[in-house]
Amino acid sequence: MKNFDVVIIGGGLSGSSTALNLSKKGFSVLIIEKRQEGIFKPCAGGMASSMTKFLPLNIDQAIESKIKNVEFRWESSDEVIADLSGESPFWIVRREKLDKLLIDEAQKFGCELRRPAHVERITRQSKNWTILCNDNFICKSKFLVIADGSQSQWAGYFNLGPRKPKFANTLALRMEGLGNISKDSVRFEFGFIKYGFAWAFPLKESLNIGLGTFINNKLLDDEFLNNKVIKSFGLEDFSFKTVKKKLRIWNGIHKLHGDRVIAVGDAASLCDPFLAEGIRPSLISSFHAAECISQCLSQDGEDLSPYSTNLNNEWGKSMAWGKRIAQVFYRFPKTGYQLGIKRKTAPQRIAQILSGEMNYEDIAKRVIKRLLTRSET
């Protein structure tokens, strides 16, 4: 039996940079994945530029494209256009590239990785966890982190983030060539899709595509996506196969951590409930996932609860002004499309939420007095 300082249950976008940032300071680390590589990612892919500040590698590889403005419009006109500030401060990467550049540095440093391989039990002996695979692979670790994504089986199992979390339904799929969509530029389609919108996002010869639907629990319909949406970003090529997904959205301040594990992106339920941004939240957790733990090996200690306050302080609570803003939006879209995206600073407003460089809290309280007021009246 093999013994680690961490195991990390998800190879995805979270555990891989877990796994990075601890194996980097020395730690022996193990991740276990149950997906075969090179699988597609339903994600959108976009990532502000300032992530890179969590990650201690050059990810120029995984980058497809770099954003300069986003393109909003209601039903396939109304167009608004906002300029992304800075230097490209916006970019879309290829996440199956992007994870995968992750796991290989990990694994440089001396990270593990056991895939495909399921975990059936985990039990608690003295300050060591035992972990049991599905091929009867059996290790022990001193701390576990949980990054086994919206669909996690853990999460709820150690009490981490929301007892009853809450989903948005999407539907992803990625079409080659870009239709209508400049190589520079994001999509973000209201009208559409009720309780929620469509976006394309550029890569470099095809076209990342997605909707969400983020309150009711609304399900989404592939017929209607090959009719509306898909002609709405110019294409015609209707032979493509979508990926459905419930998406772990946030809802509430929670707590994060137990008794020597922690959670990160989308089981934590850190994923955005107005523009469901899921990669910015995932490399945050992670990164102070790894620090706490770190600070405990490294002394001894066992005190998680930094990294709760931490996340919560510096994502939750913009997530929750974000939350309010989305539970307003959808259900008067039209309105808030008006009142909101059409106002005159609001686009910018958006962009820099994108880029990392604002936060909901910035503009919620004006935004939904507006909307409210225009609801009643």
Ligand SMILES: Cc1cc2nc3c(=O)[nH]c(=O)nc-3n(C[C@H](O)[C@H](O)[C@H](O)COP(=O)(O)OP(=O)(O)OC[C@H]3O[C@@H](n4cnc5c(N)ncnc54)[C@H](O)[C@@H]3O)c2cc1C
Given for the second form:
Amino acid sequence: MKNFDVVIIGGGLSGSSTALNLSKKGFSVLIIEKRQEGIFKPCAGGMASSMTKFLPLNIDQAIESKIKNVEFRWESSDEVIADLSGESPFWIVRREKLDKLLIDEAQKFGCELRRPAHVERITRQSKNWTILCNDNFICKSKFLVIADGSQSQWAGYFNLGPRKPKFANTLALRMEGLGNISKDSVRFEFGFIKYGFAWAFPLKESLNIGLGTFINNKLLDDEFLNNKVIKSFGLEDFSFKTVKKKLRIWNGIHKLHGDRVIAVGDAASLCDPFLAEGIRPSLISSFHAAECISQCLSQDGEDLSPYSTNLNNEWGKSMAWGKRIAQVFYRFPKTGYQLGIKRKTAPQRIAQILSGEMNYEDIAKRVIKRLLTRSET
Ligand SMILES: Cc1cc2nc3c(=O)[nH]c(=O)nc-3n(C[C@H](O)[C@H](O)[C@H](O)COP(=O)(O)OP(=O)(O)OC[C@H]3O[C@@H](n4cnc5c(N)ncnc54)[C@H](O)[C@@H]3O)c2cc1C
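I've shown you the form predicted alone. Could you give me the structure of the form predicted together with the named molecule?
In what comes next, the whole complex appears, and the chain from above leads the way.
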């Protein structure tokens, strides 16, 4: 039976970046991925360029657009434009390419990949996990990383993250052409979708289009997309297949590690509950997971608690505010649009959030400070 330092369940963004970080440090790593390579990923690919600090490779090949403006609209009008020409630009990446780049690079450093295969049983003997796959492949590992995404089967099994995960409903497709979206702009369209919004993010010659609802678990169907949203993006043809996905969103501060096991990315319920940003927490969690596991492997230790502490401090505190903002905004979206997005300083703040220069906690503290100063005068 083969032995590994680390076995990773799931070869999406968080699994592959954890694998790369660990194999670059010289540890033996296996990724088990259930899907074939190259299948369409519904992710719109919006990513803060500042996140490359968590990626130990050049990802230029996966970047399809560099964004200068973020457009917000309420039912196709009442436009607000945020200028993104700050220090950290916002990129649109093709997720299938990005995930492949990471896996290929990890393999160059010796990481093994088993795909398509899924894990059927995990047992523990002393300091080792024994992992059995559906194709009867069996192996041992010292540490386990759960990176099986929003539909994670294993995060709950190991009690990692929220006991009752919360989900946003999403519907996504990729359409040829850019419609009325310019190459260097992304569009957020509010008002058409109850409890959420629609988006159009440009790739080189196509658009990643989607809808998301964030509270009340409102279900989405193609009708929504067909009637209003597609037309608002300047497109007519609706002959493309949509992908519906339940996206696990952040829902409180929780333990993200167990005994020799860690959850990363969507499996750890890290996705932003206001804007569905999941690439950033996937990369942050993968980086910290690799650092913490590598520390344990090098010193024959097993304390993974610094991982949960780091993640909850670096990401969770901001998401607690993101969750509050989402609950108010999506319940009263028209008021939210007028008072939030149409505020004079809002475009700059939103740009700073998307580029990673500011987080929800910073914004909330500013608002509270402003309110306190006003009530004192
Ligand atoms: C419609 C939509 C649009 C989005 N747009 C954006 C965006 O623009 N910007 C942004 O920052 N975030 C966006 N997100 C969020 C982002 O896509 C996710 O947060 C990110 O993909 C999480 O990566 P992951 O590796 O944790 O999960 P995934 O990318 O889902 O990878 C999980 C992997 O695990 C595999 N797997 C599952 N179960 C098993 C198993 N039992 N055994 C083996 N393998 C398994 C799956 O096949 C998959 O490859 C969007 C999400 C959706 C749904």
